[in-house]
Structures are given as C-alpha cells and as structure tokens.
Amino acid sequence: MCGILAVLGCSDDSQAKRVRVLELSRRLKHRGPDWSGIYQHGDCYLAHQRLAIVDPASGDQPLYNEDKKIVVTVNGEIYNHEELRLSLHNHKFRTGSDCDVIAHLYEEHGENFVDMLDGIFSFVLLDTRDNSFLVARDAIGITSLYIGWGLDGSVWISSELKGLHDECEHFESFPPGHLYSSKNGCLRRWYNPPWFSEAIPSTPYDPLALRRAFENAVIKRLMTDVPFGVLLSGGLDSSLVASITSRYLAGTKAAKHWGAQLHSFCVGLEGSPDLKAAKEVADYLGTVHHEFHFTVQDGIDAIEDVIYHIETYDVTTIRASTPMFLMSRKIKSLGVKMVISGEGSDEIFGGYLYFHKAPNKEEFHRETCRKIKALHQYDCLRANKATSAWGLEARVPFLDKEFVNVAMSIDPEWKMIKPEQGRIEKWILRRAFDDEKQPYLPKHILYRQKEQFSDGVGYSWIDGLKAHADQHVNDKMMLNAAHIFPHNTPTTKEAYYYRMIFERFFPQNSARLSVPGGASVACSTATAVEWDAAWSKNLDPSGRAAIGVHNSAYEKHLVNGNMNSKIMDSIPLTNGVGGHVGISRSSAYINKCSSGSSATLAQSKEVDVGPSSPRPLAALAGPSIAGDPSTRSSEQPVSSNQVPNAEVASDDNHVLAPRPVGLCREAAERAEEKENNKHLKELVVWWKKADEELRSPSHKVKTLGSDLLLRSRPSATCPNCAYAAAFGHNLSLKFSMFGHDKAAAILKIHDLQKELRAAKEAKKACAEALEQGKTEGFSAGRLVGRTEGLNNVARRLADGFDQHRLDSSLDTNLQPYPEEEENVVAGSDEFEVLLAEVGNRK
C-alpha cells in the first residue's frame, strides 16, 4: 500500500508550506518506502509515498495524462487496468502502472468513471485546467483514507490520521464507496449495489457459481511484479485463498518471474490452534511455509506501536492487529511485498459464532449488511494498516466487488446456521469447495470451527492482555472513566488502557470520534447483541464470548470482559504461551476426541507450569475455563461428588483432589462411538480436571539440595493408566501417561533459576528411569529429554507408535552458570534407582 497526502486550496504557496507538506508526507513513509514524490500547483499540493508492486521501474507518482493537465496521486491496485487500457486506445500512457489509467479515464468520462475501476483504491485527482479536484475511495474501504478541513478553508486528504491531525480543525474517515468533488463541495455515493438497501434477496444457492466467482477474485489478485505470498491461519478462509492460489499460480506472470511454488505465512503463540492447522494445510498444498512465533510479552511490548499505526482504540482491532503487525515485519524482512489474505468472509456469510443465534433469515441478512458496511472501521483497517506499517500490501479477494454482489444476492435462508441439518457457520462456502474428485482442502480443515484471528493465535494472548491492563488500570480509574472519556466510555480495564495510549498520540476530539463504539459480543454489532439476553452480561469481542456456541466459551466467572484476578495472576507475561496452559489446547483436545478418534487421548498436549516455589497442591483445585486446569482458583476446591466414580486421596500434608477410576479407558472407548460425542466431551473435561488434581506422594528423594517429591499412582481399574510426577523447588516436571493401548507424556520445565544444574540432572534421571522402568500399563514408554545450551528442550516422545510425536521447546532466558558444562552432577544413579524402585513397587 502507498501513502497519499493532499492539501487543496490552502491559500499558501510558499516554500515553507511545501516543506511542511513534505514533512507531513514523511509520516506516511512506512506505507511506501520505495519512492517519494510531490506535485505543487499554486496552493494545491499532492504528495505520494510509493510501495512499488506493479511496474516498479517507471510507475512513480504522481501520475499524469498526456499534457500533464490532470494529476493523480493514488494508493491502490486496479486489477482490470489492462482491459481499461484497451478501451482508451486514443491515449498514450507514460508508465506501466496499473493506476496510470485513472487520469485518462477522467479525461474521457469525467467524474462518472469511478465505478469502472475493479480494485482497491484511494486517490486524489487534480484538474489544473479549472483547479477542481476529485477524491474517491474503493467500494468497501479496503484502503484507508481520511478527510479534514483547515481554518483557512483548505481540504486535506491523507491515507492515515497522522498525516493531517495536527493541521485540521476537524477531520473524519472518508466513507467507502464515495467520492468528493470540489465542483459541488459534498460527498456522494458512487457504489450502490442491490444489497446496500438491506432488502432480502431470493436468488437460489448455486455452489458452482459461488466457487467460480471466488476463484476469479483470487486469480485477478495474482497481478504483481514483486515476490508475494499468502497469509495462512489454517482456518477456512485463508486456507481457501491459499488452495486456489496454489492451484492457479503456475500459469501466471508472477510464476514466470518468481517461481510457481507458493509461500505461506502464519503467526501465533507457540502451540496455538492456528500454527498447527496452518502447518497441516501448508503440507497438504505443498507451500513453502514460514511459521513465526511470538510471546505474550512480545505483543504487549508492541502495543503502543500498534495503536500508533492502526489509529484506533477498539479492543478487538488491537487484539488482532498486534500479531499481524509482528508477522508483517517478519514477512517484509524476507523480501516479500504483497500478501493475499482472507478478510471479509465472516461478514458476507455470517461466519462469526454469534450468528448461531440469528432469529430468522431477515435478521441474519441485515446483520451481514451492517457488518460489511462497517468493515472499513475494523478488519479492513487492521489488514491495511498492520501490513502497511512495514511496507507490505494485503489483498483481500473475499471483498472483490463482483464476488460480494454474487454472495450477497443468495437467499439468506441458505446461510442460516442449522446444526440439526449439519449446517455450521459459512456452510454454503464450505459446500461450494467440497470437491470429492479434486479436493481443495482436507475435510476437517474445510469444516473447522470459526476462530477469530485474535483467538486463533493463542487464547492466552487475550488473557495476557487483560492481565497486563489490570496491572496498569486500577478500580478508581474505572470509576471515573465516564468523566475522563465521555465518548465511547471504556467499560473494561483493557479498553481503558488502549484509550490512554490512543489519546497520547491523537488527542483531538475528531480523532476519538473516528473510532466506532457500542456494545459487542464476539464481534457483533450492537443490534445483534439483543439476539441473546445473556450476551448483554458478557460484552467481549472475543469469539469465546459466544457462550453456548464456541467450544472454548468463557465460563460464568467472566463478566464484562474481566477475568478473575486470581486467574490472571497465574498467567506469567514473560514467556507467552509457555507460561499459560492455553485453553486453545484444551479446545483442540476435546474437538479431536469428539471427531471419533481414540488416538486423540494419546495425543493430548497438557502443560504443567511449575511455580517458582512450592505451593499447596490443593490450590490447584477449583473451577476452570472450558475445562482448562491452568486457570483454577484456589478459593473453590473440588469435592469428590463432582467427579464420577472418584476416590479421595490424601496424605499428611494436603487434602488431595479426587482421583478418577478407569476414566481414561471409558473415554477412549467412547471416542469410538460417534453418536456419543457430547457425552465424551464431558468425560474428557472431567478427566483433564481429575488428572491435574491427582496428587498422592509415594517417595521423597533429595538430590543436590532440591527436594523432589515423587508420586506414582496408576488407576485401580485401567491397566493403561499411570501417573508419575516430580515436583521440587523452582522445578516442575510432569509425566502423564494415560489412554487405551496408547500413552502420552508431556514435559514442561519452567523457571529453573538457580537450580538449573540440578534440574537438568533430575530431568535426565527421570528420563532414563522411565525408559528403563516397568510400570503397570506402561511397558513400552520412552521419554528422552535433551538440553541445548540454556534452552531446555523436551522432544521425541515415542511409545511404539511413530505417529505420536511431541515437539515442544521453551526459552528460559537464563544466564549461564560458570563452568556449567564441566561440572558433572553426582547422585543421578541413586536418583534413577529410587525412581525405578517406586515404579516397580507399583
């Protein structure tokens, strides 16, 4: 994306004014780092910061007609420029730029040419013959644009707020699908599709027509003279974009220049749902896949930069923009200048989970219309500015003008979500690409539940943001929020925190008015909140706020977007997902089990985060979010009657939580029964709770000054269930073996601090003991731990099944100990023997 700035009729043609315009234009240089240009005609200035995508050699701006009487500065891409050139056979073009047609079209057709453009654009056109000017923005508002007015009567146009907010008395977002003409001095809409009136359409659903329309939308966006790729989250929308791109790339001009193998990019917290799904799709399509990790702290550190570039204080936009902002920087560092992305599908097809509660097809359709009309304030703003911050362009085929018209003309009855008929969200899009002969995607990806981008990168991302805001915004500040921020008053500490940062950068009243507000749940409009009475008590834009719909929906203790403070205290912000047992993993675990595969029990990924000092085991009991034991509060212990067929275990020091009897075997058997999926989910949730809460000391071993408490309690009725754990000061190791005919083990090292040497030796001893030991139900298990430098790496889990592998790593950010490699810790043999004896005793 380029950056444009225009000052029109400022009554000042001095050199000082030109210098000031250049200074303001440089604020947009991140959008266009390739070249800068400025044109002055009297008291009118047109400045441009170019990101060269098409014709990098000669397409510098501003652009002109033959006699240079008509001047244009443009941000965008015109996909049908070759067709338009052919229609302008009497004109001579100075460059090969796709935007070069705009000046000539105006010369030929006047102000009515805008609807002829197929693409994304924001432009200012100056006609020096009569000193008139024309400003226009694309149909949906994919490119960002603002308009302002100065006290001297000047009109200002800028791609971003930062280009004009210091100079204008009033400014606002330039509405999409509109043009502004100086000849009449007002805005008028040039884009008037049938759906805009919100009349209910009646066209029957034609899956092949829908498929062809979207394929055409993707293909036309392969127009590029620079390296490009696709953003791939592993969800339906981005996966379809990647699939179609890889299918049709070979015959394009871009493939001749840059090769026919597609590059794909994904970002997330380590272990997030998106990373895993994206990798699977990339492998299926054969793309060159690039996976970028970030931690919660990385994201928090970038928040101020994100708000400065995105220019909003909207909570959901900031949540989603931050990972995209970080990923865009990585992508640009690889030499890529353009990416194709999947924004817009959820608005068109009602893909957000709150659409499950749409009362009828009329309300469903009207809500999709409202969502599309507001895209320029949310997802389009995010996709445009988060990528442009690093000189990267994002193209969004779902918002292709022709495709939107096709999709929005379908009878909304086909879009309605009807689980009893097997129709989940965006069913008509999934069905259109469900090709048995030449499949576009694996079935489970094609029918994967919707994840909002800010959720899919890792649920602990949002939880970490809330925890961080809670540390910086106190209750007294919230009490006075309505007086400090009377417009769009923040209702959560997270919103208050973002608002404070925004006001530092953009203190003008016009700036705060440019950001939308209103109640929202799971990204709904305020109108749709009324669909479910319970939603008004849980106003949070995350998809997990759709209680009763999302597989990992928030529990009752989440009120008004705030989590229990004790829960928040359990989320360390220093190492991202490594420090928080993600709800995403519990969700993925349960979803897999419900699909009917018994192997899922052996593939579950739990993470046990050890405390920096010993804490009572009973503190681990309590209610959890979506069955995730990591977020339990110590104030509400679990009683034995909460777990079916449970026994209560205890020792001299602690009252322990109930232990399941044969629960893993029952869950594994039920995984074979597809008709009992709902009951199985409940069993799996109980198993995860009970497994975490199971504590029964068997032996105590003292090694190198660290007291390690070793426990091993196999289930009484399930021969394939065994539990072993070693806890110590600043050390927590968890080995969990369960499942029917299969076993899984999870190892997590956290906060080793000064016991690093003891921890490494203990880990080695545990690994060797478990490899050699024979315990009930675990005769073929093998766990290998390995340390690389100061990074503790837990890898290579094999239990006789090659398909089960665990690969996880944790950067502990520890400083090296002197002579660390030279000091061989003694006592490991004794520890190994003791550990083996405990296993044999069982």
Given for the second form:
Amino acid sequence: MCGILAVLGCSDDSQAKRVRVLELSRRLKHRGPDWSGIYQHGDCYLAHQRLAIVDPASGDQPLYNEDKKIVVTVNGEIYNHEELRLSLHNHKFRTGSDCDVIAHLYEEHGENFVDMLDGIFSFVLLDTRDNSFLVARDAIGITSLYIGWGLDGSVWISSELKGLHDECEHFESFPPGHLYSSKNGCLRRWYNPPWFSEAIPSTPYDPLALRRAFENAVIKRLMTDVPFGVLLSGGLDSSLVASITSRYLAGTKAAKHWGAQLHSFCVGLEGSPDLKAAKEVADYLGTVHHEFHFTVQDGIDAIEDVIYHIETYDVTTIRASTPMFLMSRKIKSLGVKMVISGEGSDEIFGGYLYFHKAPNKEEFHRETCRKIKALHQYDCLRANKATSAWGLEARVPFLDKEFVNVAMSIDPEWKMIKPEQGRIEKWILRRAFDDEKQPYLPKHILYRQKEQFSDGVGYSWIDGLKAHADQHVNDKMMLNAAHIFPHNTPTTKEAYYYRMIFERFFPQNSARLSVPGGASVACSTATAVEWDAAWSKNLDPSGRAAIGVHNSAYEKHLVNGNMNSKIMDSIPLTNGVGGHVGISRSSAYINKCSSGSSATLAQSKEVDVGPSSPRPLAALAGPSIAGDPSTRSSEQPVSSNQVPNAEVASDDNHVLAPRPVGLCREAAERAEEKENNKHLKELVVWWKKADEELRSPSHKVKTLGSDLLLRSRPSATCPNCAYAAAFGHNLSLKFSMFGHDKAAAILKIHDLQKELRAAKEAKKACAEALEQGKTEGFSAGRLVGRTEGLNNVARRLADGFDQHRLDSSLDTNLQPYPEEEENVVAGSDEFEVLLAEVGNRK
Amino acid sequence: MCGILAVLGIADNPLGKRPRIIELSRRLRHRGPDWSGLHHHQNCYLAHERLAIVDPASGDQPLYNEDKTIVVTVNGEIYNHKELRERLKSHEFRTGSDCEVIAHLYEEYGEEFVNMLDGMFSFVLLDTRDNSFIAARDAIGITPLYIGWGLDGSVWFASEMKALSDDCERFMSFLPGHIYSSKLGGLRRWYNPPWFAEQIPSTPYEPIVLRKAFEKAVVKRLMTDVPFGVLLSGGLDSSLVASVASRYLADSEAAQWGSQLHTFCIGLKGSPDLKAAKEVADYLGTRHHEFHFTVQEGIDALAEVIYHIETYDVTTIRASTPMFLMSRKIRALGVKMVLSGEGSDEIFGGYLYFHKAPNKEEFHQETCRKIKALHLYDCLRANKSTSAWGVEARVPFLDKEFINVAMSIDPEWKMIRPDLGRIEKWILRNAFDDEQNPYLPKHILYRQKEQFSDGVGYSWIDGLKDHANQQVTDAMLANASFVYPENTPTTKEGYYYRTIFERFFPKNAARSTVPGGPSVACSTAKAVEWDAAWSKNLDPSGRAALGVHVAAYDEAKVATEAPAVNGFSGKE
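Hand over the structure of the form predicted together with its partner chain; the form predicted on its own is what we had up.
In what comes next, the whole complex appears, and the chain from above leads the way.
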C-alpha cells in the first residue's frame, strides 16, 4: 500500500501551504515508508508516500503521461497492467510501475477507463491542461480513501482520515466503486456488476468454475518484485489461499527472485487455537511458517496505536485488528512487504454463523450483497489499515472482481446452510476444493467450521480487553454515555473505552460519522437482525449472539433444553457452556473456550457488565428450548432440526469434550446457588482437570473427554451430564471426529441400525423416567422429544448421505474410512454404557 | 539502532503513567520499527523499540538476568559479546542477543563492567532487588542518549530528546563515556583512555599496525544476522571501509546475505560523490546503488530532518539531509545496517583547517577536542539520520581499540606537510598503500577531502541558502539576537533552521543541547585562533578553509591576497 494525499483548488500556492501538505502527507508515511513525492501545480498538490512492490527502482510517484500534463498519485496495484500496456502501444511509459497505465488510459479513454482496471486502487488524477481532476476507488474498497472539503473551496483526498481531518470542514469515506470528477462535481458509481442490484441469480453451481476463478484470483496477486507471504490463521479461507499460492508459486516471477518456498504467518496468544490450526496447515503445505506470540498486555498497550491507525471505534474491528497490527510489525521486520489474506469469503458465501437463520435464498443472497457492499467499513478497512500501519500490503484474492462475479452469480440456494444435506457454511467453496487426487487441504481442515479472527488468537484476548476496559470506564460513565456520545452510543464499557480513544484522535463530527453503527447481531447487517425475533432483543456485536446456530451450540441446546428454565434465567452463563458466549463474533471456539478455566471465570464477571452480555442460547435456541418443558414434546421437529446441525460438527477433535465441562460448570453454579460449597469445589476440580486434559493432544481427548464426563458427573445433582453423555455426546463424537461426510458414510454403511436401536432404548429410558416422575432438573418430556428427534436424525442422515454422494461424484468419491470405524463402534458402546447408567439412575 | 526510554522513580500513580510512557516510547519507533517492549516495576518503566540486527527471532527487549531481578534496556551492539559470554560461564542466557551480557556482567561485577564492553551502546539497567539503576553511554557517543529530570523527582533517559523533552523540567545530552548511578547519584566517566588527557603521545608510526587495527575494527562490525551494506561517498574513509569490508566479507557471519557487498551513494544528479563512488564500487566489484535527489526534495525534507536529528547546527543539517534521504532508500531495499566512515577526519586531523595547525601539540589537542565533540556533530548525524528510517550505522573508525592505536601515534606524523608530500590523513593513506594487494587505486587513496555536503552536488548548499533567503527577511535576521539570545544565528540559513528547531523543541534545555560558538570549517573554537583571518570570516562550512585545498593552492597563486572569497571561489 501507499499513502496518497491530494489537495485540489485550495487557492494557496505559498511555501507555507506546501510545508503543511508535506506535513500532512507525512502522517501517511507508515503506509509508504520507501519514498515520498509531491507534485504541485498552482494551488493543487498531489502527495505520495510510496511502498515499493513493483519496480522499486524507478516507480516513484507521482506518475505522469509523456508530456507531464497528466499527473496521477495512486495507492494500489493494477494486476492487469501488462495487458493494458499492450492495448496502449502508441504510448511511451516512463516507469515499470503497474500504476503508470492510469495516466495513459485517461489520455486515451477520458474518464471512462476505471472499469478497465483490475486490481485494488485509489487514485487522484490531475489534468493540468484544464485543471480538472478525477478521483476513484476500487470496486469493493480494499484500499482506503477519504474525501473532504475545506472552507476555502478545496477538495481533499487522502488514503486515511488522519491526512485530512484537521483541515476539512466536512469529510467522509469515499464510497467504493465510485468516481469523483471535478468536471461535473459529483460522485458516480463506475462499478456496476450484475450482483449489485441484488437480483437473485440462477447460474447453477459449478465447483470447477469456482475453483478456477479463485485460483486465477490468487495467481494474479503473485505479481511482486519484493518478498511476500500469506497470512495463515488455519481457517478455511486463509488455508485455501496458502494452498493455492504454494501450488502455483513455483512458476511465477516472485519465486525466481525470492525462492519457491512460501512463507506463512500466524499470530496468537501462546497456545491459541489459530497457532495450532495454522501449524497443521503449514506442515501439510510445507511452507516456511512463522509464528508470532503476543501477550494480552502487548495487545492492550497497542490499542491506542491500533485505533489511531485503523480509524474506527467498531468493537469487533478493533479486537480483530490488534493481533493483525502486531503481526504486521513482525512480518515487516522480516523484510516481507506484501501478504495475501483471506478476507471477503465470509461475506461472499455467507460464512457468518447468523446465516444459518436465513429464512430463504432470497434473503440469504441479499444479505451477502449487503455484506459485500459494507466490506470497506469492516474487514477491508481492518486488513488494509492494520497492515499498512507497518508498511505491509495486504492483498485479498476473495475480493477479486472476476471471482466476485462468478461467486455472486451462483444460485444462492447452493449457499444456503442445510445441515440435513450436510452443507455447512461456505459449503460450495469447500466442495470446490475437495479434490481427492490432488488434495488442496486435508478433509478435516477443508470442512472445519468457522473461527473468528479475534477468538482464534486466544481465548483470553477478549476477556483481557474487557477487563481492561472495566478498569478504565466506570458505571457512571456508562450512564452518561448516551449524552456524551449521542451518535452510535457505546453500549458496553469496552466500546466506551475505544470510543474515548477514537474521539481523542479524531474529535470532529465527520470522523465519528465515518464509522458505521446500527443494529447488528454477530456481524449481520441491520436487516438481517429481523431474521430472528429474539436477536433484536439481544444485540451483541460479536458472534456469540448467534451461538444457537453453531454446531457446538446445537449440542448445547440439548443441554439447555434440559435445564429448568428458571435456572437458565438466573444463570445466563449457561449460554456459555462453551465459556465464551458473548465474547466473540463466533462461537466456533466455544467448546475449546470452555476448557479455559480463566476464560470461563472471566466470563462470569462479564455477566454483570451490561445489557449486551448475552444469553443468546436462551434467546436464540428457539421456542423448543427456551419454553416450558411441558411443551417440549410437541416441538419435536424443531429439536430434531437442531440435532443434525450438531452432527455437521466441525472435525475439530476437541469439539465434544468441553461440553461436559461446561455442563458441570452449570451444575457447579447451580450448586453454588444452593450454597453447596463442597460440591462446588469438587466440580471445579473436575472442571479444571478436564480443562487440562483438553489441552493435551487431541487423540487423548476423545477418550478422556468421555471419561472425565463420567467422573465429573456429580451423582444426582447434574442429570444433564448423564443425559448429554447419553445422546449428544456419542453422536457428535462421531461427527466431531470425522466431519460430516465421513461420519455420514460410516453411519450409513455400518451403524445406522445400531444407532436407531440406541435411540429406541433411549426413548424407553425416557419413558421410564417419565413414569417415575420428573427427577430434579430432568425433563423427561423433553428427553422423549429428543429421542424421536434422534430417529429423524438417523433417517435424514441416510438421505443426506445419498445426496452427498451425488454431489461429490463430481470430482471426489466419498470413501469409508476403515481405520476409524473402530472408534465409532467403541463410541457406540460407550453410548450404551452411558445410556444404561441413565437408565439405572432413573 | 534501537530506541530506549526509561523513567525511574515516578512519584505519583506510576500505574496510570503507562499509556503516557507507551506514547512517548512511540516517538522513538523509527529507531526500532521491529518490535517494542515495556517493563514496569513499581515506580520504574523501561521501554524499548527494537531494531533487530542480531538474533531477530528471540532478542526482544527489555532483557533480563536469570531470575529477572535485573532488567536492562539497551540501544547498541556489543561486538565482543561472545567473549564476554565465555567469561560468564556460570550464567544462563535467555536469548542470543548481544546485549544480554550486560545484565549478567552487572550481576557478576557490579557497576564496574562498562569498560569491558566493546561496542556502541546506551543502556539503562534496573536492579529490582534494591531499586537502584545505572545508565551508561559508549565511549565516543556513537549512540545518542539524553538524561532528564521530572519535577516529581523522576529521572528520565531517552535515546532521543523528543521522548523526554515534554515531560522533563530539565534535560541534557548524556555525556559519552559516562555512567550515571542512582546509588552515587551522579555522572562519572568510565572511559579513561590515554589520549583523553590530551598529552602528546610518542609512539612512532607503524603503517601495518594501523592497518591491522582498522581491519579488525571493520571485521568486528560484520556481526549481523540481517542484510547490510556500506555507505560509499567515494572519499578516502568510506572507500577504505568498503574495501576492507568486501575483502573480509566472505569469512564473516554477514556472508549469509551473499558475498557481494552492497554499497550506497547519494547525490544530486551528476555530483562528484556519485562519480567517485561509482569508480570505487567498480574497482571493488560491489553491488552499487546510486540514489539521486533533487534540491527540492531535500528542502521538502528539512523539517523532518531537523525533527529527527534534533539540532540546528548548520553543517550538520546540510550533511544530514542527503544521508536521511538515502537511509530511506536503503531501508526500502531491506537493508538494516550500514558501515560508515565517520570519525576518521577527527582522529587524523582530516579537515582542511588542520593545514594551519601551528605545531604538533596544537594539532594533537585539536584532534582530541574534535573526538570529544563527535557526539554533538558527526556521530549525532550518522546515528539519527539513519535511525530515522530504522537503519543502523556502524562506524569502524571509532572502534575503541583503533582509536587507542591511532591516538598514540606521535602527532608529528599526522601533520600536513606539503613539502614532504603529506596531505591530510597521510598516515592512514600510507597504511593502506599496499602495492601487491592494493586496497584502492592510488589516485583514490590519495584523493583530497570533499566535505559531505559539497560532495552530494555543488548546488545543494546554494539551493539551501536560496531557499532560506526567501523565507527569512533582513528584518528577521536583524532581530535575531533578541529572538535567539543563545547561539544567535548569524546567517539566514541558520535562522531558518533555528525556527524549525524551536517549533519542535521549544524548551530552553533543548537549545542548550546544541553546541555553538565560533568555528571555521568545522574547527573547534580554539582552533579558530590558528589563523587571524578566520575569526573575521566564520563560515561554518569547509569552504572557508579553501585556501588550504590543493585546488586552492593553485588558485592562491592567483589570488593570494584574497585567501577566502567567502568560499565561493575554487570548486564552485
């Protein structure tokens, strides 16, 4: 990235003004540490801070056409510059810079050339022949750009807010895909792809076409004359980027100069999920992998800097930007100037968890469109500014113009999340790269469920932030928040804390208006909040609110459903069976989080923090769970609907184990309620033990999890444990171990009957329990509902499998995995043992 | 280079001070862009902005001893750290950083270890066992360091003035070769070489000894885990550094970055330096990088240069600007460390005014004075204008041992004797005059000095003057002594720089950190007495002494009665 600043028509051509422009341009120096340039033509100034990626030797800016009549200052990369050069064969180019084409294209085509550019860019072009100018920003807003107006009639353009906010009377974010022309003095949109109208497309899903399109997008971005790498969090998106990059690196110019081995980077608190996941992918791909560790204190110390750089007070953005900001510094210190990153995929494919609740494909599609249109305020802003703060450029292949066109023309029916057909979020992307012969990624990574950036870096990160904010913001301040910050009023102490810092750096009204606000649940747009009535009551910006839709959360429904609703209310923590409810955008890590005792403890503190502290489970789980137990059996379809989701479990090995832990914590809290301290202690001990065990290598966990579950089950106080063990545990064990496909196959091929038998037995046990009357906290009716749900599950799985096989016949074959069968069977046995125990108890 | 900031003994609410310390430390981030660290202990903070040169992976600072009771934040390079580690066998080291020895040496030897360090350094060490601390700066002051005092009784140390100037009631440059100990509560000099007393030495000149000493100094400085290069202006000093470095590169640890040496030169297009450097680079076969700048680019950078180098000294600013611009380009190439030729002119009396030294005693004493003042001039320039972009400059001529060798030579040998064919720095030139295995072609080896700011192109200084003339009116200059009673600027250029400086550093204490006084062509005030004509014509640049340049000797035949046409004759 580079930094651009342009002041046009300020009626002041004095030395003082020049010095001032230079000074302001220096505020963007972090974006372009390599060189700076300024061009002055009368009262128009174009300044540039350069990060040299292509043609470092001669591409200093501003750039000119042949007779220097047209001057242009650009922040960006034009990937198709070589083709464009060919189309301009009668022009003479002064440099090898990719941005050089802009001046010449303007000369050739006037203002209508912007759509010919393929890449990321923001530029200001000054035509000195008539003193007109032109400003444009790329389609999605990957590069940052602001526009402002001075009282003297000047127009200001700057890559970051800090370049112009002190000088302008009004300023705002320059809308992406737009063009500002001084001739007609207004903004107009140059970017008009088919998806922009939000009409529902109907192209059938073609995995290979999608794959090709994405591969092309990545390959394009390997255009570099300097060392580069990929940001690898170990999630699906970044792993795909890394996989493709390393596959195609060898043939590129980049490889010739900097070696054919790919560098990958990951940041996290020590022992964080991302680090582990990324390592696994890096090992698989054979990249030179760099891990950076930071401490919560490091992060907190950097917050001010982060807010200054990314220029927002949006809570999730700040949370996610900080680790990225720290990592960028380390990456840069290794001499790497460019990284490829995975942003955008969640928006295009509806990867956020709340998409589970999309009522129909039309809503689904429109929400993805809205998300893409808002990207420049969230993930693009983060990815661009957090890296640019250290002179690092982030490239985002998912937001390639062509790729977006391909992906957004697919019938959204295919993107819908359909657990019953085995389609988890972003299934069409996963499927497109599911290549048996030449696998891009191991299956379990390819089908791993989403992790949000800020959770993946470590469980205690967000808790640490909240704890820190609590120390600096008191309740009185919160009471006055609406008066102090009438616009986008912060609702949590954390938000208030960020806002204070933001206002210190950017006190102008325009600045606070440049940050988006409004209702959102788990990163949704305001419109999507309407998808679930419960959401609007519980607007947590983080992903936890949508917890009810994550597979692990489905499991929890079982649990919570079983809880006495009165208790639920008094212990909002139960949402957090996983521990982190309300903390992150995603609940993906909820399972693991719960194992972090500190996280969970911190969480209990958080409950008092504010209205946003969520009880999403209660709220989101749907009527079948939150309602009165007596109504349960009639809602069986709903619960059965959720069980399968549980089964589309991520392949994460730990997925299962924490649940008992969480359960026991619930029990612990209930015990606490009863002032049964002795019991509490006992539970805490087991809970901690489980926590420890869970951190040990995964294979152990599988068995240990259930073992601990048994042991930690406190006699009669926590029937939930036993119940969960009997049902959710075993079933999800399979899925968590093998991922949906394999598990489905195994079930289909080997064990469906057994499973059904087990279900029947469970049903019987429930009936018995029902006969004996309701034991403490044990809702038999609900149990029955579950059991019947289980029947449905089995049936659906069978169907789903067939459907699946159909789908996968495209380029893969679903294979049974004989070496894993044993486990499954063992799991079933265990199931029966547990079941027997439940029966006995009753 | 790194950036360090230490605040010791904060009186009230030390915890609440943390964000402020972070903010201040951020002002030094250009010095250490790679990572930052902050250690907090009771009412003390040690902050560090790191430029990773040795052990980039693990050497993040602050550094500790084994039980973390001793904390140290260091800006510098300890070249003999491996030997020192050997001596500290009983100690367990946490990192591969060269600076970690400091904590352990302190543990072993108390405060008396500083003289054992060979390198350039500024550090603050905190002993948490009794909350005492020491701060020290290297012998010559290659690394910058400032000390300041807060009204609350706190003591502050910072690599650059900008980090403490707002929070201290008073501050000053930390004297090189000194140590500050909280136990004794004062500064004392730890550096006591024989030359310091300014007594006239008598060791006869031994070319091979001098050569070996310098070669050792260069080789020592090839300790690096990152890409590096040599600043090559094409003059004697930088050419020697480049020659020795390229000769010994292959065997050094720096060779991991390729055995071809990178050299860098900057100038206005067609400048003498560019030409001379190219010639040397071609001779040595280095990978040479030429950077061009325009007078306008230099002028546009002035404010930033002054902010970074923290001085209003005219010659320093003139020479710093090209170096500052070049450092950005060097850094953009991924190079983090450069070797540079500073110090040679001071040690060997290479400035043109040394021609007029009346005798060897005066000559020697002037070199001593010049070395002692280096930290205010060339060391400051070399360090801060490179550090502004996260590039570290290493200066082999200021190697402790090399100085001892060079300063123990009978100054009779250093005297400039046109009658004997000895031009400036003759003993250095002669030491590297190797017929069999030449370090440099003869004509380069015996080329006469260009001042840095002239070498980049003749129009540079004229451009600066023109620009200043446009900005500063005669009326402004007439009031200069009232506006700036201390170190009153005497030229419009000086006035212009001063206004910029005052804008960034408005405090009294700040302007006192910059030296003043009469000077001719970089001489100390004392040496102005060498020639009666000089005191009437105090141009700070080297041109005033033009009368002594060979080119000028020729001219002097024509214009003897006009010994200095205000520097606009001759080469101009």
